[in-house]
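Single chain ahead, written as structure tokens, the form predicted alone.
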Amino acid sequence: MGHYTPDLSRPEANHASLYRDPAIFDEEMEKIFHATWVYVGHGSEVPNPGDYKTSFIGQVPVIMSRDMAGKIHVFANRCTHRGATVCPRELGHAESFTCPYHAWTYRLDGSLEAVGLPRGYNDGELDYSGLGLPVAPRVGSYRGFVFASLNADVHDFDTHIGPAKKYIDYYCDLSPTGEITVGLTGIYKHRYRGNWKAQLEGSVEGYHVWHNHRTAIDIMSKWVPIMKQYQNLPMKAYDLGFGHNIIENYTLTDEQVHERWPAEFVELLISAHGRERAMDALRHRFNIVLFPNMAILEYHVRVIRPLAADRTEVRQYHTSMVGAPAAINQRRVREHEFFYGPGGAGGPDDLATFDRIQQGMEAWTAPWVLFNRGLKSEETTPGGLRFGHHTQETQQRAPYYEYRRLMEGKAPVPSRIRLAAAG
């Protein structure tokens, strides 16, 4: 085992222990999960004071609640005096979270109040203020996306999510009231044996859509005539800072907005938008891409959980559009189901290639992972990203960028609860 060096990754090629080495998987969750913001959760999971969701950054288990007031708190799922979870569940409604070991009682904002057996504590053993559940010092949220850093010192959640913004109102703005669920309609969990960071590149892989997926394609184009081209749309993949990127699926013009959508939707979207806005949102499709763990695809929100160097779990929740006829809704699960259900066209495919990947990084004699194709021809906007086609490979270099950076960096500074009896 080793540990991460600046010369085991440049912009076209990143080394193979990377995706392997143990060493360098604690370090990346220190340096990256535990430093940068970390998606969590989204408040259509928790619509109600009382409500939690479970979820993880990195590998240190989290609550994302709902308190009185309707305020979201992120919060250790970690016990002060022990260390046991105080919540089990992925999903639920309480008043506050008991350890089962010793009763230890915190509240939905995550402070202690009240403890099991207390006259057995003398004074100044027990200090209620200072052993509440360790919080994220920092949260943030765009359109009920949460996101949360372990890091107080993070930059600043606006400049971090500034260029994807444009994306996510594309994808809420297919809801008629602006307003989405996630996971509500139904959860994929898939595991597969590979590195994290492989589901991170394949949520935005156009070159191998047409080689993995050709049977997909060519179902796709009964609804979707122009995906017989995919390979040869003028379509562009960027780099939009911070590890995020953007690839673009297809782009349609009025006409094909009109043979894609029921005329009734796309006049209510209309209705509620305007004619702009929701004609923005009815031609785009993308697959988007926030660095480290979260990928918005057309019709779920994917979680990336890293288990280890070799082992990595992935949520698809799918989403609803609020306000939206019930056949749309209906038609999103059945394509939803097409793609990436355990039956799919699509998606099985992806994590038996994963594995696949996984078996490979174990031939030493070839120790790089390519990430060339595109590079002498990407462009910049005048904004400063960086872009190809969609097809090219400017989007599995753009993580990188950010994460040389933070790994070539120090770790933060981690939060310490305060012990009163250790002073």
Contents of the next structure:
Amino acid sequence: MGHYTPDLSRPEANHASLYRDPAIFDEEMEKIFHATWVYVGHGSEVPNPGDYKTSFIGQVPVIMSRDMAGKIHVFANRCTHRGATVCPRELGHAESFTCPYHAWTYRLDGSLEAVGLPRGYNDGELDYSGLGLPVAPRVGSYRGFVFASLNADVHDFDTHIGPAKKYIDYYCDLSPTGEITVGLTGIYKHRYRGNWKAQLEGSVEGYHVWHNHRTAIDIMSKWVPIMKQYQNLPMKAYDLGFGHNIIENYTLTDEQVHERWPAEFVELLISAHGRERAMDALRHRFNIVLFPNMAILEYHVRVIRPLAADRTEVRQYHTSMVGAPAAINQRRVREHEFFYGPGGAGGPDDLATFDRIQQGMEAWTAPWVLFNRGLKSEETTPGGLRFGHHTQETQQRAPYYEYRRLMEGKAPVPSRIRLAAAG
Amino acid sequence: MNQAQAETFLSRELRMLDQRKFRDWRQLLTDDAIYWVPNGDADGDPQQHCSIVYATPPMVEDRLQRAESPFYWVGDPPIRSVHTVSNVLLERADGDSADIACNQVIYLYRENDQRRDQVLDTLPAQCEYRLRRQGDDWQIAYKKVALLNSDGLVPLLPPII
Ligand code: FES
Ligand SMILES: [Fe+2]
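Now show me the form predicted in complex with the partner chain; what you just gave was the form predicted alone.
Everything in the complex follows now, all chains and molecules, and the chain you saw is the first one.
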């Protein structure tokens, strides 16, 4: 077992050790998950002061809480005394967090408020100000999506999220109020015996759809007829910089928008957002990956949690459109559960395949994982974004430009990524 | 319907699943049947909250069509099951319909080819049925399978559990 070296990842291929080697996995936690922005949750999960959610930054257990002033904080769920978690639930409400062991009590911003039996400490043995729960030094959010970084020197959040904003806007604007809820209408929880990057690549995988999801497409095309033609649609996938990328699944014409959505809903969105914004939201269907651990798909927010080189948790947080007619949200429930979840017609085939990928990668005689499809015909937008057809592999190559930058510890921002962020 | 009939019905129904005779199982459903496997809160509203499965007979047909396809990767090789049923409680019964509550333990196993180390999945569930008389037979108008771990990690499932 070795360490990451630059010859292990090239635009057209990754070496299988990136998916198998425990030492490289540990390095990824440190150089990627502890170094850049990581998705931790959505504001709708903690709507009121005192609400909290537990999550992870890499393998660090964290709490995302909303304080009395409404501000969101992210800190480690790790008592600074002797290490117990101070919060045992996934979602909840608290005035403070009290450790079960010796009653150290922390405020909603993570600071230490009190300890059990304080008189047993002599002068100088207990420094309240230095013993708060370890706080993530940087927190950023866009339209309710909250990201945090354990790295105080991480690049600015606005630059990080910049090129993705347009798509997040399309997504949230399917709600007449522009607000969505995440996970409150269902969370599917999975694990597979494979590397986390298989799901990162697989969340924007246009090449497999016609074959791997053939059974689902046959059924789904009843409500989205153009899905039958997925591999022939003139759709693109883009590298958005910082490892982020987006695949267009399909884009509806005005006529198709009206076939897909009831007229009242279309009118409701137009009166809420104006025609252009409303039609953008109704028209564009895409999957977007926000490197390294999150994706937004038509019906859910996906969170990828690496557990080990060959073990990954994936959660699919169903999204609901605030202010949309009940029938629209109900339809989004049925369509989501049709494809996803442990009994769905699509998602399980992906997970079964990731398991097989990990098995196959034991073959050291063929160590390369290929991403060269469409490399030669890849183009660049005037703003500097790489793009190709959605069944090519621009979107699989995209995360690894950032991966290499972080893993090689150089962290200079390549000029085209800076361009991308700006435009 | 009496206790013995209820138990016989359930044993026969679950045997169909264990023998993967899903088309026979499909024939047990009334036209207005609901087959429900909740996700998360088993008492939640399935119109507002995603389920693991929430299916009418046409949606069951879709599931079976998928499961019969050579492109059904989850079922390649197939997921095998054993269902045991216990605590059968005939909650309400008259000549034409019956409500049954029972516990089931569903064991799932699928060989995972090259790894050769797949562990058996054990899924305890609280189940509810509403049966309706159809001539000499009984049919399922409602079946709910509330997995004990419906809010946790659930393995990939066969088309009907
Ligand atoms: S470990 Fe938390 S108070 Fe002692
Ligand atoms: Fe897929």
